[in-house]
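In the block that follows, a single chain appears as structure tokens, in the form predicted alone.
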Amino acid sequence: MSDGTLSTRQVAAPVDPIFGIVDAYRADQRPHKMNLAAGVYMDETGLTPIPASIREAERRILAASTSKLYAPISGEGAYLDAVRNLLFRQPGDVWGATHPAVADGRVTLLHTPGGTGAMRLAVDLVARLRPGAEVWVGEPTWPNHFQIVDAARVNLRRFAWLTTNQQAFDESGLLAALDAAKAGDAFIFHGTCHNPTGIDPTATQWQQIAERVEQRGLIPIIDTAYQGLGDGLIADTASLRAFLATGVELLVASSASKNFSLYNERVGALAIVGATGAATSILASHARQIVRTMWSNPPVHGGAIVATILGDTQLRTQWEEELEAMRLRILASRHELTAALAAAGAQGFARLLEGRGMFSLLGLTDAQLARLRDEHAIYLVAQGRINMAGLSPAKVPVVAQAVAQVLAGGDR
């Protein structure tokens, strides 16, 4: 083999950090295994259903089709409008009502495929536009944040999300990073439901930090994945409100995968809002000029799904009585486990009733779980991140002893 070959002295990359577990639980032949590593919602049966809405919103989608065109780079209007409704809804405000910075021209939409494309185009923006800028993002994260910032070639710059107990939010630890980041930096912001600690910064908390961020001439990014899983759809966008009511520039990814359930259907979006109409206008040119060397034209498909639902009022209504039975459920799930795990003799796990969305940290070590793993078929990512989505009345009290017999250092 010449040396002129793509794999000359390359050796392989490293597994997915979330995906490569996943794939180990499918290799699993053990019937009794449990998946609480993928963040995907699951039904009692351990499924992950298609909500009725959905399944009606395709009907007519078949139906009424006629072709297959491209659509235009930024994405169909209708479905733009829909998330734009969706992210930027006042409080207290009937659906269509939205921030003042809509009716400004300052917010601009493009369709993405997934909230992973969404990040991807944010931070590609931001090389683009601040050459010489770092993108900051808090630790524990999403790991796939760190692999978008290092494809984007841009500089990382890492500080920790929580307190060195790991049982709170490091307010200071990230009051300190905005003062030590220069102007035109961004940092990476989990909109709501933190993942993977579920710990989110209070409504107050989210204006502080925002007025910071414009004190100091930075950029934030706020990948919002899992809108209406926390406190409702409209409370879990205060982190973006308090940005906006700063006149800040930021940007928005926004991801149906979760709070649809379309999560191969690959259906994002990525907010522009800029200082001004004009200034928008300029950043969504750019955008699109990314776009159109890497996905082109966005999938069409989950994206009217979405405008379908949120375009008709009974369909946007029953939606919503789905997205609220899943949050509710994940929430007993939360309140079930934590008092399992106190039955179990697991002691330290009342600070999951802090947290919201599908996530939690249990703290384990790498060793504790390869013994979940190996002993017990029960399959979590790195520090013990557990999705409480994938839990189950039958399940729960499983997973409690399981863990408090990993900790105790028995069942050998």
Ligand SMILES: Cc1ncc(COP(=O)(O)O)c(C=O)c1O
The other form holds:
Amino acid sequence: MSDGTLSTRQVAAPVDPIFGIVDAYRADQRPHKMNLAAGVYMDETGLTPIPASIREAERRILAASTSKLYAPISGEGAYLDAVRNLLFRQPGDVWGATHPAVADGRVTLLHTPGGTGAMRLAVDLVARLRPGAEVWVGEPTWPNHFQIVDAARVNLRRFAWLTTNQQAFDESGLLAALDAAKAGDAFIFHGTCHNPTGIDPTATQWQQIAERVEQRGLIPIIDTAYQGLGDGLIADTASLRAFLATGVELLVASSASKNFSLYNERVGALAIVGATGAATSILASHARQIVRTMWSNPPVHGGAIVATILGDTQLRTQWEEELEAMRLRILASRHELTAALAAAGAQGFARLLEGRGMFSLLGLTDAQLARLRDEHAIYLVAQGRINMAGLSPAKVPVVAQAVAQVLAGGDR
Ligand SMILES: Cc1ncc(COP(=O)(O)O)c(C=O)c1O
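Coords for the form predicted together with this ligand, given the form predicted alone:
Next comes the full complex, this chain leading.
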């Protein structure tokens, strides 16, 4: 090591577990290549179009905008109101955040750059306000959770999300982890559509988990990146309502990347729910100070799109229909793939039908994934995470045959 140089590390940082694969896919020249790795919605032609509701909202924003002034540190009020409604709407509500936690002034939000920004802010808040707290993550998970906890310089604890046969949610394992944690530790939960397994707890299980979290004095961080792509917009926040019912303080990281197709606009939010209105204000002040040193204030355009859509009944209805169409297409692909795998002679995939959202794990080894890539130009993530949204009726039989072939270990 010498002075005056940054090059003190001899080893490069690892390639990102998801973006690295997408880069390899992009570099692949084979015309029949398939990207089932990226966590993005694709239509049947493999494209990720801009929905009509987004285009219309952008047209209105461009026509009305007069300035590029900074937003407040926590973001523009119209966007925050819109996300509050989306997250805290209850069954039976047409629109509006009717949850008592909102009425009690216990909920505040900040606009963050994507769900990633919200997760980072959440873990940074835990680090700042609960020194010594550890953050617990169920494995497998979205790999960025590990990096975010590391970046916040918080100690990471791991537990198994799935039972040893990798087929079901390991509720007793999670409850044991909750019992092993110390008061003030935080647990990251996927609010809906668990990434990468697609396996979520049932409503009853969420209640049990929430009650144990409350009894043990733990802090839930609910990562909700797929609201509306599981069972529907309100159904997909049932996990959040289970925690709210216990009165615990909690953090919700939400993302508009997938459900609004606003990936590159970097639109997300952190919702902070404190024990009281006064506690919430204090928490929010710390969040704002953290933000000031990271992105200072959020990028405005994507938030304005969400606020415009959700603030207009007609546009909101149109967006909800577009989102529902995405959800149903993903679900149809899940069914088609399951049937095609069975038809191709690959055993044990009926369980895929229990999964929700974009992803499931096919349970493939690195060697099998390499064969899929090298011999079939099919790109998946570790353990065979497949994005159902990347499939189409034409691609399904090709993928099923290829998976059956690598599982059988046979040569081409
Ligand atoms: C579980 C989970 N959390 C958070 C995110 C963050 O998404 P973004 O930062 O793109 O909004 C993702 C995106 O893939 C995700 O899968």
